[in-house]
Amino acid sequence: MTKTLIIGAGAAGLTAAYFAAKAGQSVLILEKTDKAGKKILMSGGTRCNVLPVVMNLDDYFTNASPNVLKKVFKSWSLNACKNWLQDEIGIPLATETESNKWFPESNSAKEVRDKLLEACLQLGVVIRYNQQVKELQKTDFGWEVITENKIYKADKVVMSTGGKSIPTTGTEGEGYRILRNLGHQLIEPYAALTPLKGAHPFEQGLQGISLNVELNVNSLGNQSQSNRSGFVFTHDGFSGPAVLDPSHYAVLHQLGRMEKPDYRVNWASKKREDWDAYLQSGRGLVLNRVKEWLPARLAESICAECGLMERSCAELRREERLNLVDKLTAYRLEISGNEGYRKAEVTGGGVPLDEINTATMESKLHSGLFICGELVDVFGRIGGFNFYWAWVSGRLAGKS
């Protein structure tokens, strides 16, 4: 009998395997695809942003109390996790302070996956590929893990199958079905950190334009500003970290689970009064004045939307100027849809933290069943925060 069986060889699963094996457990990983860590390999544009430099609880979204989430992160500090990756797993890291990110010095996601996998194998972890788990059954002696052609027996099971994001990597959400069958009351999963669809200013095709903005979101009466400024016009909408971080508000609204959020963009991160004074003091065409701060095509679209393409600054009436200032500092994005799981970085929803012992990541419903990573109702914003959650929750499950 295998003492500890781990389902899924992603970031959380490999971390759980490492710490379970280090604690002396006999560990077997079942991976449904033909290789471990597929999402690791493609993360960060294949550079793999393994951790943020600084983190706080506001960087994460969960339906649980922040105090519950805090207990999990207190189990392993950001610095201790970084030291583990460097000193035990053997991945030299380099920081990008300006973007709050830690990367491997090699800028290679493959190195991260390979070193983590190698560390597990050196501890005696066994991995069997192309093993899709169909069901879990609790028995008098422990657990039966049922695949298409075999039944494995284990004392303890760690569920780390991942969510439903980027299904081309093999993440199709089967873990949610298995956990529902075991009685867990899941928060219905949804696509998070996904590009949004919507009309461009003046309905112009602005795809390919990228710039730094301030994006504010008002949802349920609470206003928040995106932590990142990168904004990209896609073929049929918007992407970039500024959009991805708060995209779940739009997704939840489209699923009928939240009131419509209000997305407002300050295109040049300039204050209203500064734009107002700038336009009043200008000479020549309004369009040329705006182009000094915005990409030309975006400036043209906004001026056209305001009916000011041929107007000079001297000709601007007060109401026209203030309307333009509104469009420049608080442009409302009209969201019509989202790119879903196909392009989502992570999955929101999942097993509520209230159904998990956060000191161990063990299910409160079934002893010997541990749940970690994306299956849990926790996700972070862009920038290594979801890797940190995978490392922390995987470690707790493995140690326990």
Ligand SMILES: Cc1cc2nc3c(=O)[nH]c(=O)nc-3n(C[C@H](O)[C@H](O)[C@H](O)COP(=O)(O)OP(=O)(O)OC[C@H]3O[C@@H](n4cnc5c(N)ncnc54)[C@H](O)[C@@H]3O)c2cc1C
Contents of the next structure:
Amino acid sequence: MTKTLIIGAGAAGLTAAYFAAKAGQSVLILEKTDKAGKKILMSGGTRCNVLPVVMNLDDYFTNASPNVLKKVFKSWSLNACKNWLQDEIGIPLATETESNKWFPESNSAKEVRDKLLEACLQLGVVIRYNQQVKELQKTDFGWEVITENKIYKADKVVMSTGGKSIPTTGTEGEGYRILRNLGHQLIEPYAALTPLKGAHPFEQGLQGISLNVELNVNSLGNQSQSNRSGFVFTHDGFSGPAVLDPSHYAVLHQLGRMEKPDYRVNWASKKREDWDAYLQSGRGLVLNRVKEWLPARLAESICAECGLMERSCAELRREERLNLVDKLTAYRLEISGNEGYRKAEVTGGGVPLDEINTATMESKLHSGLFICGELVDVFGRIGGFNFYWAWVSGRLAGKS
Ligand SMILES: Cc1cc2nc3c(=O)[nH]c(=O)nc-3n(C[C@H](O)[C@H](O)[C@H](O)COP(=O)(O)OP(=O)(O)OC[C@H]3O[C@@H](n4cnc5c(N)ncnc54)[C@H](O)[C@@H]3O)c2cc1C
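Okay, that was the form predicted on its own. Show me the form predicted in complex with this ligand next.
Below: every chain and molecule of the assembly, starting with the one above.
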């Protein structure tokens, strides 16, 4: 029986283990921490958003061509993956229609982790905890996997050690070092889906306010992203899906790898001309008019920033009105930093897809070495896209 050794018991590693064992392999997982699937347990606010309801290639970020990525996703449709979770792993799922996300019916991330782990164990997968892999070596017969106190021998190895986000869960980026030592040229990893730091409008402490906004980001020259979703003021900046999804542009800029992105917020997702007409037709204080559409404290900060706190709509001059409309529909967020890996939901960069055979997730540099999950240069936006990548790439590696 071929002996497959899987390094890392996260979403991708457990999926790879399941499919390798199902294909008749003898499977051993080495996990650095004392638990499998720590990130599954904390995901989706402990509800675990297992999949998106619909998916497009633009929901993902990678340096590879969209066609390469498409090939991987074509190997397992969203529907087939959902049926696997429901019918084979035994997790009843329910959609959250307003956000287009799949969650377990129980809203329990623990159920997802427990059932996936149980399915692996039932197929005979063995897991050894507190086994931190330090190095991999290719030998004449296959691979030697070296931990602090033991050398394991395997015919095939799957690397699924995740990225660097939330290092306290065990993901400190060792997989990148191990693969670099084996000759892989990594795209330098960076924090993604991480909260941003910056001053609130009129330097006011607006923490705790949350609302749905439209956020446009201009970066990479002409490329523009528009996104209407949750925005949250944190104590020293901004978070929520609208901010997290494009946060890597600010991270890459701060690392000197990209020109400065321009983040513009339309607080009420209302058109310029509609605000303009609405303010012109109003009576009473401008502030009260703005409060009809924005949370009160945010409306006050924006009106104060425009010097219009005590002014009535009737006395607004044209340029004052247009300046206010600008701040309401295209407010520039001044970004001064980011929360980095400490709070990042994923890691961008990693092993380029062109160093991997995307039909099998096998390294193009080393036969018998498979790479999947967050280690690879692919991440998705908020919405179940990252688990979909982990399930799809883990399955391909395991089956192969
Ligand atoms: C707070 C939070 C919430 C999230 N919510 C969602 C969500 O709702 N939906 C979604 O799609 N995505 C979500 N994500 C992202 C998702 O969790 C990741 O994309 C996914 O877990 C990546 O899976 P992975 O198996 O590649 O890596 P991981 O899950 O990180 O697993 C890697 C494993 O490898 C182990 N390991 C590391 N180094 C070694 C070593 N040297 N030797 C042995 N073992 C090692 C680690 O301990 C870990 O168990 C969330 C992430 C976070 C942080």
